[in-house]
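Have a look below at one chain only, the form predicted on its own, in structure tokens format.
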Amino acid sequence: MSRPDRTSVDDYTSHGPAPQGCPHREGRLVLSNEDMRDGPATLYHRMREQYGPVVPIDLDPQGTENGTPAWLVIGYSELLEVCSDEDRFSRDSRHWRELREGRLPADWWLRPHVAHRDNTRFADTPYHQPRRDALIRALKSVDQTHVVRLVTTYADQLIDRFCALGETEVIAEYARPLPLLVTARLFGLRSPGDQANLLDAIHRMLTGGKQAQRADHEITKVLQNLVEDRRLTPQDDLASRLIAAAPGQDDQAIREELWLLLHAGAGATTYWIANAFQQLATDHGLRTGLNNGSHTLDAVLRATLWNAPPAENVMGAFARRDTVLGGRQIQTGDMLVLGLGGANHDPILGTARASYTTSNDSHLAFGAGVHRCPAPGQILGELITSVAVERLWQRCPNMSLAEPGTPLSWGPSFVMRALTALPVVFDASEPGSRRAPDLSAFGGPEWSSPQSSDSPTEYPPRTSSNSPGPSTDSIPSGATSRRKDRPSRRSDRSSLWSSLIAWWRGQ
């Protein structure tokens, strides 16, 4: 798309004015974070009515002199078209005109999401498939039984920190650290210090701001050191398996693939866990179905991917040549933001959509086409998420929202659909010693850990239609009266996070 002052504004407004309440600049919708907080389903409906399936947007909600133009693809069919036609649309961001012509400042707020990296995400055919195949081989080597034990071990350790209080903030104290701890361990970061450093750096990078670039460098250094070490001394971990699966790739390429796994795996899994709890807290049908056995936990997780996918919008695809998409004139070098959340709400899916979101896997939460998340990665993410959700329900029974009358708070990013906080209360219990054997995710020798125990954990079985899940009917109702007899929790989430890091370092 050309800059708005070089083309007719009519090209961008043929479907009418901007949706009510949404700012716009010269025919482009300024996609503000506040609009996303208010509810993307409603926003996408307004967008579709006014603009159709391909929306001209401005990626600078704070405003700059010229803005940063792009297209948001919220049509289900149109998104599949973009993801399947490599002749017209590339994933290599070096095709993007704004980046190629130097119009983006070095500290642009979305640069980390779109700057080219030497990994599978930004690779086109013929380079993409060999790298994808290497990732698949490495991920397939992960022993799922041992991953279950690994997730259970860390889940128990985290839950032990707050179970006696009868209340917690699920995001900061559970959903955010758990997948990162598991991923760090799978990578082969055995030292609690290395794990804590990565945990801290990822948190600061996702928070954004000036600290993000420094955190980026810290993460890169940790991964680079890991790759160099495993190149010399292979171990029983994912880094070593990836090196073996991709003999032609240098250390930088391996490091960047690990970076991709870290963000697509740990980051997305965090938001999948958080959004699953949000769905249970706000969807009476899901909650009741899980309680009476008509829905399994798998159905809840699938509905979450339809209604609140962790990656709301993916940056992006880039036009190789002038083309038409959804009635819009797309020009060479334009960026298309893949609106996974918007496409999942497309009316083309039919009025019966609500009835099949718990049983149908046609959602786009994992992307589409040759760049769709590899099946072993999807399985691993679902495994971590399902064990994490089920474990918390098992050990913290009768969970309910701490403030049922207060709207939930969503984060500032329109890229990730993520809660900033989810305070809950539950029946308090004493910390237990029910921890799984500290085993390698590949079934190899045990990894030493100061937190491990010889007593095995009997992790809960999968919920089935013949075995009712944990009681969830009380989620929307006010159970806040139980809080009067409990110690008050600290409200400073930064202090909570610092405390968690210090605990993991053994301080």
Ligand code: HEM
The other form holds:
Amino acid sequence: MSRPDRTSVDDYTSHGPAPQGCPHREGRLVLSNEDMRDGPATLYHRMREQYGPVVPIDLDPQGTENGTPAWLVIGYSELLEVCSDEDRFSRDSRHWRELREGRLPADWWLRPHVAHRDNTRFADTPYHQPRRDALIRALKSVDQTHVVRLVTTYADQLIDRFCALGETEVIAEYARPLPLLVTARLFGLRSPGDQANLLDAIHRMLTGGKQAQRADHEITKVLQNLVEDRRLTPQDDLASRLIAAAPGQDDQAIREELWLLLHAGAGATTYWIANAFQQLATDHGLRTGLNNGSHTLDAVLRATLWNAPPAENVMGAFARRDTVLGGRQIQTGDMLVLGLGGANHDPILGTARASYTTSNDSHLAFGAGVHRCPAPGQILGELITSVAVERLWQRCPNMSLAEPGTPLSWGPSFVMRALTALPVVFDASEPGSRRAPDLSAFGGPEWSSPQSSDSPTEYPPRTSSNSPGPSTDSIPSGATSRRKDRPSRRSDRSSLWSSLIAWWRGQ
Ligand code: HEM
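Got the form predicted on its own; could you also share the form predicted together with protoporphyrin IX containing FE?
After this comes the whole thing, all chains and molecules, with the earlier chain placed first.
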């Protein structure tokens, strides 16, 4: 694809005013989520007009002394260029000048997203492909019927907690715990105690601050124990399959890959679920289309990947040498943030974009090039998301935003842009009603090599006790009639989350 009208940075008002309302520092944009208020299409249009496809940004909304410069790549073809040219752009963050020259404080808030880890995401050729192949082999062996059962059962348990109230906060009560529980279970963490510990640690890590590092150590320990155990006693789970698929990798490398699957997988799935509900809540056409059958759920999920991708921006790629990108002089060691959301709005995609967002898969929500989200990861994410959205939409009918006039709340950083809360209201129903999923109705994408060795008896009827799988028996008594003791949606998010973890532990 080519850009006929503007080819050099001089064609843009590169040091002109920032898009209306956006602060800037030394010609670099300091973006916050506030700037998205008019919607991504408008903001990216203004950014593109004023800065072109490669935008100089500052990563620190709060501002460190000298700022933290980076480039936000919002051009569709420029983003493909970054993702496909390994000679110029590395994924190994140890190339990043700010890190190499020690300019970032140890507790810098974005460090966990960018500090190098020994896993596939940060690996370059020739180390990358063998590691990615092992992940693909392990992920391919997950049986989709098993996944559908897990998601359906956990979804029903979570929905039972709030369906009688007629209101919930979708992120804390549903979209975050559900993919984590499914992923933990696929890994082989079976007991509600292990799962609750992991939920708790991940919540504390995402909350940030001093406790984040400690929580990260706790997650690492849970995963380390799992790997050591499965090395000795392989079982029918993802951890054991990854060990088998990567014979040359030691425990630490396997543990790091599991960490990646947990974050890349469960994290992205959370925001695909959340953003799909946000799209349904705010896009009248999608909502009525889904309700009257003119749009399938698949179309809604695809529109979400175009308009509100789960990972709006990815940090990132790092210049191996001085080069030019989109008319910008990029220097060795610069960071390029992959603006997946911005690139999805590139006018180069044509004026027909709006009409094909529900049917066309050329969006960049799954990344691009050799580090693109592996196909079995995409399939797993799609399966979890579609069952999760369908269950909630069916069991909590007539869902709409709880406070339609109030802007939604997003995290502090535009770079790690994610909804922090999505309060909704719906028609209340009794816990346990509308359950009875017809599994065959969920269909879902084809799994390329279903080799399930899960015996159906692994999932006894919900009345059975001592089940290794999720069952209604794992819901402590009282959890299904929580109208009195459950915090209202006005409570702070932490207490919502703590109540969920305590409930999962059986307290
Ligand atoms: C649910 C929707 C998902 C979305 C939107 C998504 C998105 C992405 C994106 C944008 C990347 C590229 C990151 C980069 O360029 O650095 C990526 C990579 C990756 N994703 Fe996903 N992902 C999803 C689900 C999953 C799931 C469920 C798994 C596995 C459990 C998974 C595993 C991975 C892995 C291993 C990578 C790294 C690949 C590599 O570096 O070669 N993803 N994903």
